[in-house]
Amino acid sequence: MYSKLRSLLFALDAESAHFIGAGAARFAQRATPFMLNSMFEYAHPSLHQELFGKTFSNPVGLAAGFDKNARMIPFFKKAGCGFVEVGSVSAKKCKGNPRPRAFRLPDDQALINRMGLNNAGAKAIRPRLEKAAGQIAFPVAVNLAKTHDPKIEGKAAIEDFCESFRILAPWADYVALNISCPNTAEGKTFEDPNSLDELLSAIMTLRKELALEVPVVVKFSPPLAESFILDSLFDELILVCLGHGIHGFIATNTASDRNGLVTSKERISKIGNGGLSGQPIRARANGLVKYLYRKTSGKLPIIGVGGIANAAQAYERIKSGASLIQLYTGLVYQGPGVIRDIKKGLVRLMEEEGHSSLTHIVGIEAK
């Protein structure tokens, strides 16, 4: 069914085609919720876990980006998700960049985007994520970035996260803060462990001030594709995110690289800059939650997101350490079929395994 939708939305440019499908999905929320349930439910004990003090239905879930204005998340619910993370979020309303913006590349099932951030702000999307807070056994979390605007820096930049915080965590079941976000104008993060401290000393105290006990979790960017071995720079980030008392990962956002892809150059020269998605980033966003599995001993919980499109990579994802995997370029195309596809498959690969959990199976393979 969705191959024969997807043709027609793949003659649209990429983000007149995600416009239509959010436009559809927020149709089919209201008006058709049994036909919804029907289409997609699928459900099986062995994929409850019990994570940042919530219950998961199952492992799979929306990533930040997807619904970026807090509008879908009735709709991901009956589509069979466990979690979804809206945004990313900023403490202002942002257009984002100019279009074109958002790309796709077929042959390498991959995306590039530079939308820019674009979003509503937080004080528009504070009554949307309030109104889904408390749903159980489907936790829905926010992913903070700062303003999209190069004015923005040092001091004021993160007094920028922290109103987004004061705004919204009291709303999420996580708070995802999008330190590595490579769409902004100055193209400046938060991944430098001087800077990374200053934001959580501060997103930590005012989480405190607040009386909250949401979980924080920290966003990474992929490694470079050469090599797995990450420089020192790398573990002074993990240091400095476990001193401060970080509750879990999430690995990876988008690569600012082109590595890895059979798109011809000419097209990747005409597209330009942007984040890089889907399958040319999956072997190093699994290598990365290896990694973070080993350095923290497995003791938070990190969510894998990079590449994932079918049951056998959302199993890899999980046996390299990760608990929860979240959709994005999956979702382009293939439809949210998939995301019953994954579960259904989980089940099956388990039995097949002989495990009768997956919590039996987070870092088997990262140890």
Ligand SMILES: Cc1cc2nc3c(=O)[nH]c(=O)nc-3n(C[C@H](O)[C@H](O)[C@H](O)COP(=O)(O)O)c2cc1C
Given for the second form:
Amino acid sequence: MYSKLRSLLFALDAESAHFIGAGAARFAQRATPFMLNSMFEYAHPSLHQELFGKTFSNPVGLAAGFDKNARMIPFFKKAGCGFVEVGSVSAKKCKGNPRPRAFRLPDDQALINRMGLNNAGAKAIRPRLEKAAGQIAFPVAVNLAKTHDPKIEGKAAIEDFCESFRILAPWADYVALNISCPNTAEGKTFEDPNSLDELLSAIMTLRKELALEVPVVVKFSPPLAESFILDSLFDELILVCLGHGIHGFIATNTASDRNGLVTSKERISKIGNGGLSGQPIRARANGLVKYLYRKTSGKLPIIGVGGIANAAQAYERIKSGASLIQLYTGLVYQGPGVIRDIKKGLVRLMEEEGHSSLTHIVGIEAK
Ligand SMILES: Cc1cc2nc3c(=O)[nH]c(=O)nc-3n(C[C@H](O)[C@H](O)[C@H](O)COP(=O)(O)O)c2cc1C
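The form predicted in complex with the ligand, contrasted with the form predicted on its own above:
Then the entire complex follows, led off by the chain already shown.
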């Protein structure tokens, strides 16, 4: 069914297609909730996990950026996600970069986007998260980013993060700090050990002051290549995170480079700047999950994201060390049915190898 809808959607530019798809999802979550259940329902006890002090009925989540304004939470619950991460949300609302700002690369099963953190702002999103926390019994996380405004820097940038944390963290099942957005001039400022240290110090102090138990996780960029030699800078970032007692990692965000593409150079240069997602970043996102798992001896949950579009790829990421996985580009190309297909496939793969729970396979191939 999605293949027919996809031909219609793919006739439009990527952002208009997303807008229409999101409208259809919002209509369906209101008008046909039972139909959605019967279309997408699949549950299995071997997919259950307790993480961050919460129950995850399955490991397949919605990646940040798809539901920036927390409008589609019921749809993705009905579509079978085990959790949803809304955002990135910033303290102030943002229009983002001028359009066009999202592009499909079908030959690479990839996307390039430079949305630039368009979102309605923390205050507008708070009541939606509050409603979800009261009515929808499954984990809903929020991803926070600095307001897209180059004038907000240094201490003001940290206060900006703190402002959205204050507004939204009380309603979130975990808070992800997006320090790796490639689409704003200043978005990656915090992928520097000293600045990250200051940011985490402020956020973890605030968390304590507010007496919140909410877990805080940090989202990293992918390394440049699959056989990456992670420099000491990356190790320093991990140490800073551990020093502040953060609760987990997300690996990875989109990539700024254009490595490993088959799409013509001409088309790529016509598209211009933006973050690359989908199959071309899969191997290196997987590599970073392994690296993080080894560096932390598997003690903190890792959320694996980047190029996952089927059960085998999800299984590989979990064996590499991810307790949870997320999808964005895979959803665009495969449609929401991919969530059920991945869950079913994970159970089949576990059964074939004699495993009765996901918790038995997390990180078994991280060495
Ligand atoms: C159009 C688009 C918008 C995105 N917006 C955000 C965002 O606001 N915050 C964020 O942390 N990641 C954002 N991402 C990154 C995704 O969450 C994910 O990390 C990345 O796309 C890799 O996963 P994928 O290969 O499954 O797409 C965005 C990705 C895309 C394609």
